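Here we start with a single chain on its own, the form predicted alone, put down as structure tokens.
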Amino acid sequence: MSARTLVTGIGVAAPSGLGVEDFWAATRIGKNAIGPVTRFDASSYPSRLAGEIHGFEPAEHLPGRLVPQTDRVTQLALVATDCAFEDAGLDPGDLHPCDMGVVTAAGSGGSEFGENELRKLWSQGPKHVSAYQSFAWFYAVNTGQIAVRNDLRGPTGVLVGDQAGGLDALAQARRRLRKGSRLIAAGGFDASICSLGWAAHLAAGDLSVSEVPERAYLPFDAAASGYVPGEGGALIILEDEEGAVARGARDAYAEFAGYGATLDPRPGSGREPGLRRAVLAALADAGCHPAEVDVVFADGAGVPRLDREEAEAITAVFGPLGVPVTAPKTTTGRIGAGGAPVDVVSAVLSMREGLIPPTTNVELSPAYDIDLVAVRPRTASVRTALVLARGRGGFNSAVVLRALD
């Protein structure tokens, strides 16, 4: 039997907080972080709300030479990685570089950096375009920069699957651990709150056009009319149990116990979406019965059709009102590839405190037979958590996290 995969360190950069403690202090009470866009002039766009990270100054956290080379998304990823290693009680130099790797998920890459350089190209000419444009815009840049900054020379990779990609990256990390690596840093990040990134969000057709921050992103609510974008993500240190014990790791947060992934059938096929099968696969992988699950962190699309599909999948596995369900991302917006890793962080902190964070602002529609933790947090013994994520294009992923004895 394979050794357990443990979550030994976490780092987070989210609209609700930069760093684990600030993030959790806001998330546990459902403090709203959605507001008017400030990172660019969105006055001419139909959607003008976002979950932004305010007060982040990259020069306060990173070497000066790195700042002009990197997009905001990479800067956030690097800072979260620093926090995760510190949280794990580990300096990357403590292990052999080839024993450590990194796998991240991304959706849009360095949108803002790319937009700025394209503007220089159009207005000033090619000689004014930064040489760093060659990689700063690329969706794999976070993996590369994390690996270089921390001297991680083991397996590396990047996955692209929208929200689902963040869970897929964690699963890929577990595969690499089972093949002999001692530590993999894994997670996901997105930060596309710029005019170029906004155009991409609008083209997808599911952005909320509400101008009221508290009523804009409402998964499982009868008034649901789309999502609000957010920025940031989380980086998680995963180690096999034997290696973590050997290096004298501090208390781990949880076990990464199970994973499942599916693709939806083609539209019009008449077949059910793949989310239920992904949940069952993750539970089977973890050797976990549905009755053992204490909370589900939902994908929470905020789009009526997708909300209905997710609620039906949860009900099919757990029964009507069979398990507490929460979607704390209503306070931050959907963070793309970073959203599910942030939910994983919320799940392990929920286990630590014995408290399920609320789905802020949402009034549950009677059309859904789910036990939604809304309005206020709920005290509960959380020993097993299920995190769900769905991505544009039909991606479905599910992860089971289990508390350690």
Given for the second form:
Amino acid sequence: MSARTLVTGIGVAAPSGLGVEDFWAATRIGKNAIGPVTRFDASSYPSRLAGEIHGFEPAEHLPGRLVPQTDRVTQLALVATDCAFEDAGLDPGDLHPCDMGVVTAAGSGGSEFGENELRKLWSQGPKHVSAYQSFAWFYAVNTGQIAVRNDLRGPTGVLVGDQAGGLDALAQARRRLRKGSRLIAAGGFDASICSLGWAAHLAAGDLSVSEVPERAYLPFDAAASGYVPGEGGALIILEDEEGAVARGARDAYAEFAGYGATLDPRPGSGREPGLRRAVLAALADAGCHPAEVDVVFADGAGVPRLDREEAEAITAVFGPLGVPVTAPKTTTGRIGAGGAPVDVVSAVLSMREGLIPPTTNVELSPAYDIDLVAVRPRTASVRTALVLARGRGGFNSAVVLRALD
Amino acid sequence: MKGPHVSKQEFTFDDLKRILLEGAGADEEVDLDGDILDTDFESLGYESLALLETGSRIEREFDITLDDDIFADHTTPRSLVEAINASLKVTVDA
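Could I have the structure of this protein in the form predicted in complex with the partner chain, to go alongside the form predicted alone above?
Let us now look at the entire complex, which starts with that chain.
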């Protein structure tokens, strides 16, 4: 039997708050953070809303040498990592560098940096492209920069699976802990609110064209009409229990108790989508009966077909109205690889406060037999939480988090 | 060969500091305005990629082509400024 994997620190950079305190203050009451795109001129695009992080000045948080060589997504990832280590009560220098690693997920890498350098390439020529373009655009860059800045020389990795990748990264971190690492910094980040990133979102489809921030992203609502992109993510410090106890870690948030992942069958095959099997795998991995689950943090695609699939999977496992379901990402939009790690942060804070954050703006469609925590937060004893994430291309991942005794 | 165009053809220590800051930023523990003329770029916190970016910016702004080994042969600000001015002089004379 493997030792338990504990969540000992959290750091978050989300449209609803930079830092855990601001984030939770907004999330617990469902404060909307979606608004008009301001990071680039989106006036000529069919979709013009986003969940943006306002007021983030990288130079206030990061060394002068790092700022010119990093995209916004990496700057957010580095700041969230600093917060997570601080939250864990740990200086990376306290442990041997080779005992610590980092695994992150990303969907699109440094889009804005890449866009700017490509623009210079086309308009001014190759001599004008930054030498830092060599890595700043890359979806692996967050893992690399986090490792370098914090001197984490143990196992590293990068997962790409859209939303699902954010949970897959945490699971990969647990594998590395079970193979002997002491600590893994794990999470996911995306920030592609720039014309290049927007083109990718639009080409992939399902972007909401609503002009009204409160009506644009409505998972499980009869008016669901697509999603709004958000930016940011979260970094979770995961430690093996024995090591955490030995260093005197106090106030660990939860146990990372179970994980399951599946791929959807080929489109048109008529076979059942993979989400239900991912949930069952995660529950089995955690040794957890469905009746023990106190809340489900839904993926909340905001696309009717996908919402229906998710509602059916939840009902199949838990029964009609069998468990409270929430999707607090309605406040931020969908953050790609960052979305599920942000939900993990919400889940452990739900446990701590005994409060399930609401699915802002949503009125549950009568077509779904789920107990959606809509509009208002709900007080509840949260001992076990299930976080779901699905990615384009048929990725399904599920994670079970359990409160510590 | 007189006139404003020629007067730009000198590479100063201030030019170097400005280009380093623009392209690669500065380490908080280093004062670029201090006595650093004879300090190695490495000690100033600039790794090979930062120097590549710096060289590329100098080439663009001063319309010259630097030798690939320039930062290997000239590892301090003083030495680099002298080498680039020598290179500019050749360009102007030619």
